[in-house]
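Below you'll find only one chain, the form predicted alone, shown as structure tokens.
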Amino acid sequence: MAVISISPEELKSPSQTQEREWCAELEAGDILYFPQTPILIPENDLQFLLGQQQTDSSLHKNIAYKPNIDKLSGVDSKTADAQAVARLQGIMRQYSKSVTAFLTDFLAPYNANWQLDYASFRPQEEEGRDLPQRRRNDLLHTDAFPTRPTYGSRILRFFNNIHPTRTRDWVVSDPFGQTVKQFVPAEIAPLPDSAISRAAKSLGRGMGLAAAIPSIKRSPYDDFMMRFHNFLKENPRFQSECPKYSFNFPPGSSWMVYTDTVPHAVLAGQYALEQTFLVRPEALVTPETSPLAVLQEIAGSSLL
């Protein structure tokens, strides 16, 4: 995997070939990095965000904005002020719109064939946060949502480091296709005539986890991805022995990555914004590199 830097000049009039190449690089597990963020955030809004604090970091990891229903959640009730909450909601609303408008052009091959998911504001210092193991950001993991199954759509995230002086420090590992085959035993080899539930059970056994048929709401694919997220965070061998690549994203920069593909951890940094998109399988430029395609090849069965 690599971090690919994109200058403001490259954004002015990219060719269709270049746009497809950016999509393919993302899908393969590369990080697209913007040394100068393309997302305009007014200075007075930045100063407002930098003045926000969350005292109860154990209750909510981040402040979430749900653009589809224009709702804010995760605000610290101990320090909440109605006027401040309303302003924060307005800033997050505009941030979500700005990122969506930018990516609609930048990732033109997707033709906005995605589902707009949550945006988030992350005011807490990441280093040394006291969180339960499965919620820790400083352990390498691939993303999966316990309450929002994606049904094969990929999790694309766009980040902004809005801290005025500090870097946001990441460590990443090899993409999903390499990691899943290295850390999941041979028991998940293709099954000749398996039913979907049998394929899902086999995937679960391969991780040494209790295997259960997924609920109606969660597909076998989503069931595996959630188990894999937990497995990576709880696996000391993976955390200590996997390949690691460190990146320190400076103030005023942005980056984007498929976080269901790239094992990642945030080691340090404070004050960041993020917008998530769920990119549908039919929109992908290289669908064969997706976690869904990799798992279905291993399982020998559809997992949706």
Given for the second form:
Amino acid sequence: MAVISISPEELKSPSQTQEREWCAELEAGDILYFPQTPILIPENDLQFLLGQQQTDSSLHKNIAYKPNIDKLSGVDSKTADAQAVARLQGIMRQYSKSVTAFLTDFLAPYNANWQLDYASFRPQEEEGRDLPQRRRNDLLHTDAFPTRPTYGSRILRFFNNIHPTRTRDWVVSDPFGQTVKQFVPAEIAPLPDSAISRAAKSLGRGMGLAAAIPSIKRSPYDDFMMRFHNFLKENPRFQSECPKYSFNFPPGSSWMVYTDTVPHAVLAGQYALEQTFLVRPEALVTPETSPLAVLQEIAGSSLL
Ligand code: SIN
Ligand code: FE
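Can I have the other form now, the form predicted in complex with succinic acid, not the form predicted alone?
Shown next: the complete complex, the earlier chain at its head.
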């Protein structure tokens, strides 16, 4: 587990070998870190974002932007005025486009073989947030989305710390392949198909989603990843005893990481932007390191 710092110089004309190496490092569970963000965010947009604060911290984890339908969600409609919402939407649209353009180039070996997922704006102080256990971000976890199964695509996230003065403080642990092997198979075993639909239903109920989403179709892989996310957050021994590495990302920096692979937690910080990509399995340069491959080896069968 390493943080690999990439300077503006190194971005200028990387060799194909270097580009493949960056992909391989990400896939293995390293964090690629840009001390100076490669994403241009106009100064007046930054000032607008820094002026925003959500009122009810338990209602919305963050504000999501869905690039494929150009929609914002999670906006505080009681207080936000239409003009501010439109401005925020425009800023998020541009952020999403800029990150996509940068990564299309920077991660050239992937050939943009990904699905563009949500972007988010995180205006709240992360320290001391009062959230239900499974939604807490200050507990180490690997990411999985309750309503968006990936079928083996990997969750790549790109972050900007836009706070003018404060760091965004993360703790991470050893990557999925190492972490998952500490647990006895019975604790985390993939479920047979019939049990998955039962588990999906009870998961939906637990999250209050049963009515809105009667049946989320997910693969055994997605089911496992969702349960593993919960299992890690709900496991005090893992939280206290696992190896921990701290990184405080400075203002104005960016970083990216496969968050389905690297257990992570954010302990403090305020004001971040983020864009998620679901990278298809066939795009990976070292598919054998993916959580899907690791789990299929343990299970001895396909999990899709
Ligand atoms: C998370 O993905 O758990 C949150 C990371 C962050 O907001 O810094
Ligand atoms: Fe996360």
